[in-house]
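We begin with a single chain expressed as structure tokens, specifically the form predicted on its own.
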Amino acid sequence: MSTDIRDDTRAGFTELFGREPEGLWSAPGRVNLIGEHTDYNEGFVLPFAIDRRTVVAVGLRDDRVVRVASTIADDVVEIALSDLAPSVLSGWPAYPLGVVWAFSEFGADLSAVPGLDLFIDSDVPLGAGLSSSAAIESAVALALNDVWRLGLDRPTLARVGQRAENVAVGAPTGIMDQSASLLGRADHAVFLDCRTLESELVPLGLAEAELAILVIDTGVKHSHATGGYGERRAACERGAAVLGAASLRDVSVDDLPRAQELLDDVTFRRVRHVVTENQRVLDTVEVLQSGGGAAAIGDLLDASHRSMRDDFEISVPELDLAVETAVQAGALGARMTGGGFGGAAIALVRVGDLSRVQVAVDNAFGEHGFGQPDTFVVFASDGAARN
């Protein structure tokens, strides 16, 4: 992050609210390494924290309003904290001031704290798969945290981004982007259980090995809210009354012969993916502290895609170019990151190697009739914090 967003966003709130902040908070956006899909089923996701953040600039006021405005739009939305609702909030105001409204429901008593004016800026690409979203809702929490003195640990201020986006919003997410922004650490992923919330720091490496994470945004918007997400997580929850699981958590590998002679054939794709995929993040844990390290994970991340492509059939024609073009320029592996249907990709590749694989996709594109991608490097980055 530079430091001229913080002081764009320092300057924002001064033109806009005639004060200084009491402070500047931030969190990172993040890109899934491997385990898509594996949150809300309870299972197991491998994110890292990313070196493009959103910054929020917060001042307490002496009544009970939040007034919230940002970069992202020119209006100012004002709003009494007695009055805050999730039926009342839409649009991205939703995001911050649905934090707002979820501290509610994890202690904070709203009756009994100041109103704020938050000013947010944000370098974190939206709708790209990069979760600008837990980015704002991580920002805003930590911030909120420490102005209203609530003494709440990292671990609940992702279950309240969480709540927000899952009520206010109505994104059915789980847990795992939060998670990601508030406890990534420079040059590791976060292996997160999503059942128990466990954490663990994984080494990734990549500079030591001459590897970089490179992004292909490919401009195709998507949004979590809108109907493809639910109906998976609709036919994830089947699947598992179906074969008597409290979640896919809890059938494994050799189950899936069964779950095929159960199953129509599209749930029991939609289950395979996750199955498959929660093997594919803990043997990429293993690879990771085994020694083999970030360069002997590409199969993963290809088997990964071709499981998220086939079975639960959330890629679009964007996402596998950019995958195959990849992978074909030299790339070690390659997967589409984040909910799906748009948004971004992620290749493993060599620094080297790095200029061949952005002018091979750049071109592939361009063949395809496509609008030109966005590709830059990404680096694993600290997690949320105060500036």
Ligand code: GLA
Contents of the next structure:
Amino acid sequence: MSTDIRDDTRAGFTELFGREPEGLWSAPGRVNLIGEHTDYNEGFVLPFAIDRRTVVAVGLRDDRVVRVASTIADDVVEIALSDLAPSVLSGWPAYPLGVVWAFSEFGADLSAVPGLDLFIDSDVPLGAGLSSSAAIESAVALALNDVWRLGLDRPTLARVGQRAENVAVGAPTGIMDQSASLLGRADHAVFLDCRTLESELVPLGLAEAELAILVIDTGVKHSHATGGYGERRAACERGAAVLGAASLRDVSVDDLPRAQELLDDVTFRRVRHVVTENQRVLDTVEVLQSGGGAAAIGDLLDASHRSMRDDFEISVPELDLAVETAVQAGALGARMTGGGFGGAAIALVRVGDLSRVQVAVDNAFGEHGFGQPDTFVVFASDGAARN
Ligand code: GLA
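Beyond the form predicted on its own, can we have the form predicted in complex with this ligand?
Shown next: the complete complex, the earlier chain at its head.
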């Protein structure tokens, strides 16, 4: 993380609130290497934390008021701790204040904690599918856990962030993003079992293999609080119910012929995506751990994208173009990342081929009359921390 953001956050806090903060906490956005729309189906995911972070400066108050401000909006929102409820939250403050509220859902006693001033800055691009929202939630969750001495562990803090997003923001998302943001480690991906919430760090070895992950942010904005995301989730739950499974985690590739007989075509394809995607996550982890290394996962990334494009139907023309062009220009594999309906694709690229792939994608977007994408390399980075 550049020291600029930390300096800017501290300066922003001091200017607005007229004193020094207690401290700074930060949390990263994430890229999902593979395992899309599997988290809320109790399946497997393999994201990593990236070198783009949200920073929150926190100061304790001697009353029971919370004030929150950020560089993304001009307003300072002020609310008494006793008035905090999902129904009174909206807009960007629902992320940080939703976290404050969600702590009480996890057994934290907030009846005597002091009020707070919060100032937030971030260099995670908004709405790009890189989990700028989870970065805010995770930074705030870790900060409050520290300053209020609540003693929750990181997997539970991830659930606090998810609860804020589900209830206060109203997006029916899973546990992946907050887990990546809180559990990430430099040069590793987080292999998470979303049923048990057990996780394992898997070395990526990208630098040694002279590989890089290139993000292609299409600039197509999306929101998971409306529309397609919730519909996909409902289709998965419907499919599991018809198959007599508690969740699609309990459906295997071998069960797919039976699923095809029992389900309508659309529901079947939604189910097939999740079931095969879970298997692709397991296969990717095996390849990474068995010495095949990152250079050998390209086909799995490509297959994941096809499955999201054709079966789950969450891609958009800009994402498909980014993926196809990157692979044609020499990427070892590529796929859209995140919830879909816009946002970013990732491409696994040999370092020596990076500029060729970038130029090819830029040109292709120009030829199709799409706005220029923002392309940049991301590095697997450490998760949330006090700094
Ligand atoms: C969004 C959600 C995650 C996950 C992905 C899709 O990022 O926040 O919980 O469902 O979409 O894999």
